[in-house]
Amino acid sequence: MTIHVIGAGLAGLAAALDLAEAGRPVLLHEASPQAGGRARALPDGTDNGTHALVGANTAALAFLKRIGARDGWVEPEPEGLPVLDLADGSARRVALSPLAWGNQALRPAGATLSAVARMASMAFGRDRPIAQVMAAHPAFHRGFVDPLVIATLNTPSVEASSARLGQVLRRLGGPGATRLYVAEHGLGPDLVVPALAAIERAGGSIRHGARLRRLVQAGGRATALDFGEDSVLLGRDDQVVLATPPWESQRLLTHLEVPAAHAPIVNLHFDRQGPDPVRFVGLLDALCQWVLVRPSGVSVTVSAGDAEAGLKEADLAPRAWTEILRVAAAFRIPGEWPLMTPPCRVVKERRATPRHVPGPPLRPARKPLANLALAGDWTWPHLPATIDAAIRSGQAAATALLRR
């Protein structure tokens, strides 16, 4: 008996770990040279994005602890998130928890009782575009709600689902739920590598360069895996976890209903060496939405970047670096900050996540075939497409197979 996990993104890694620790023989098949999926580190070790977790991401944090990587995730801004508003040049700290907004210095602009109540109503109200829900509170929407929407839903507020944001809001009320964490050294060394090591310790293995060309089916079961140069015939007790992007899953299982539209994310990675501590800063009225400063470099994320995905690197990098210099000056981030734009790598994920628009989320069958379970953040209807959703979906797929 072998369980074949197709795709070594976070969903596949989570499924493989659960299955291997349950004593099942696990073989991970990954098409690319590196594991990690969308969260993978780039070939030079740079993260692809400014990925962060909050305390409410309990599944992700528990996964980090299981693989021995929890200490690698640090809280870069325990005194409140630094935010630079380029519209007026103001620099301040904003608490992510409404419980801390009694301190006016940490309260976002426009955070009146009625505005906060309006935001909270999305946790249980009817599903509408978020910009419509918050129309009567433009300052609070601009300074707090919209950045939260972009970060969690990767969808512009004018079209983003209030019900999907409500799934996030319902999880932010517990103790420590809004504490922000980032990988100190990067997602490669602080997530992907230790996850693979944990899987291997439990008896699992991985092979790279293995793209599944065709999933052979008969009698409601997967019977063979066609990888082009080789095929794997599945025995009576063999099982499969399909942890691929939605378009790949639909290519292999043509009857699947998958998200119809996706939103891009543009990431910029600047070369800059320095002894600085890890910093995480938000911006308003800017190209850069989030700036992550590590000793190994500076990364910028532009979520819901429909327009930015069409721009050239030569247009994006100098504009972003100018904003980063303003961040460094506003918050007195130490080190050398050259005026000339340093070397920059731009990564455009044109189908980064589904567009989270109003309407019920997809609920694909966890086991569309008798011996095959689906995984992937898009298969978890209880959260938007996030690291936490990916890990939860992989664990759910493993449970579905172990339950047999």
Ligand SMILES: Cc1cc2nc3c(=O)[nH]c(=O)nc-3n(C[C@H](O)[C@H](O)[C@H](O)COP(=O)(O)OP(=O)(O)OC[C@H]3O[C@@H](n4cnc5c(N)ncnc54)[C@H](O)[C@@H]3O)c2cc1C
The other form holds:
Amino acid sequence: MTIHVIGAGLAGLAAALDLAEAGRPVLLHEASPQAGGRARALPDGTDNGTHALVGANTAALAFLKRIGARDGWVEPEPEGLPVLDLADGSARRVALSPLAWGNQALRPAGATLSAVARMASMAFGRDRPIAQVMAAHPAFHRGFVDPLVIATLNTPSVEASSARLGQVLRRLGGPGATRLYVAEHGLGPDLVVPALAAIERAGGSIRHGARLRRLVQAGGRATALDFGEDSVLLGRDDQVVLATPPWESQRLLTHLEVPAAHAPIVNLHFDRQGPDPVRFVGLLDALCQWVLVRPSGVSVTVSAGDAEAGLKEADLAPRAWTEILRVAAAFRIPGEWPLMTPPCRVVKERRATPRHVPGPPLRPARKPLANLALAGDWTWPHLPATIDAAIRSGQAAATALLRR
Ligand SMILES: Cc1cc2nc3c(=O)[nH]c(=O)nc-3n(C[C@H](O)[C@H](O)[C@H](O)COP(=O)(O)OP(=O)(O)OC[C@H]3O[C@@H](n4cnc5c(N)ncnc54)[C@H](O)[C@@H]3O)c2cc1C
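For comparison with the form predicted alone, please write out the form predicted in complex with this ligand.
Once more the chain from above appears, this time first in line as the rest of the complex follows.
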């Protein structure tokens, strides 16, 4: 008996770990040369994109602990998020938790009682575009809600679902839920490598360059896995976790309903070495939404970057570097900050996540075939597409197969 896990993103890694630790023989098949999927290190070690977790991502943090990687995720801004507003040049800290807004210094602009109540109404109210819900509170929307929407839903506020943001808001009330963490050394050493090592310690193994081309089915079961150069006939007791991205899952299982549209995230990684500590700064009215400063480099995130995904590196890098210099000056970030734009690597993830628009989330069957369970961020209807959703979906797929 073997359990074949197709796709070594976070969903596949989480499923493989649970199954291997339950004593099942697990073989992961990954199409690309690296594991990690949309949260991976590129061959030169650069992250595909900055990934942040918050305390509310309890499944992700527990997974990190289990694979021995929790210490690699540091909290760069425990005193509140530094935010630079390029519209007026103001630089201040903002608390992510409304519980801390009693301190005026940490309260976002426009955070009146009625504005905060309006935001909170999204946790329970009817589903509609967030810009519509917040229309009467433009300052609070601009300075807090909109950046939160873009960061968590990767969808512009004019089209993003208030109910999906509500799923996030409901989780942000608990103790420590808004503490923000990033990988100190990168997604390779702080996530993917330790996850693979834990799976291997539990007896599982991975093969790279193994793209599943066709899933052969008969009588409501998966009967063979066709990888092109080789294929695997599935025995009576063999099982499958399909943990591929939505478009690929639909190609393999054509009756699946999957998210209709995706949104890009653009990341720029600048080659600039500097001293500790790690810093994480937000910007308003800027190309850069977030700037992550690590000793190994400076990374910029542009989520919901429909327009930016069409621009060239020559257009993006000098603009971003000019903004980074302003961040470094405003928050006195130590180290050298050359005026000339350093070498930069642009990574455009065109289908980073589904667009989270109003409407009920998809609820695909966890087991569409008798011996096959689905996993992937898009299959977890209780959260937007995130690392936490991917891990929870992988664990749910493993449970569904173990329950048999
Ligand atoms: C730039 C960027 C920034 C992000 N920032 C954050 C963040 O800050 N916080 C957060 O929580 N989330 C963030 N996300 C979202 C998060 O990365 C994803 O939700 C999560 O990684 C999805 O994991 P997954 O396993 O569901 O899918 P994937 O990561 O897509 O994994 C699927 C895997 O299947 C493989 N595969 C595909 N087809 C086949 C096939 N036919 N055969 C074999 N293998 C196949 C792929 O190569 C891939 O490894 C971000 C995403 C991006 C792109």
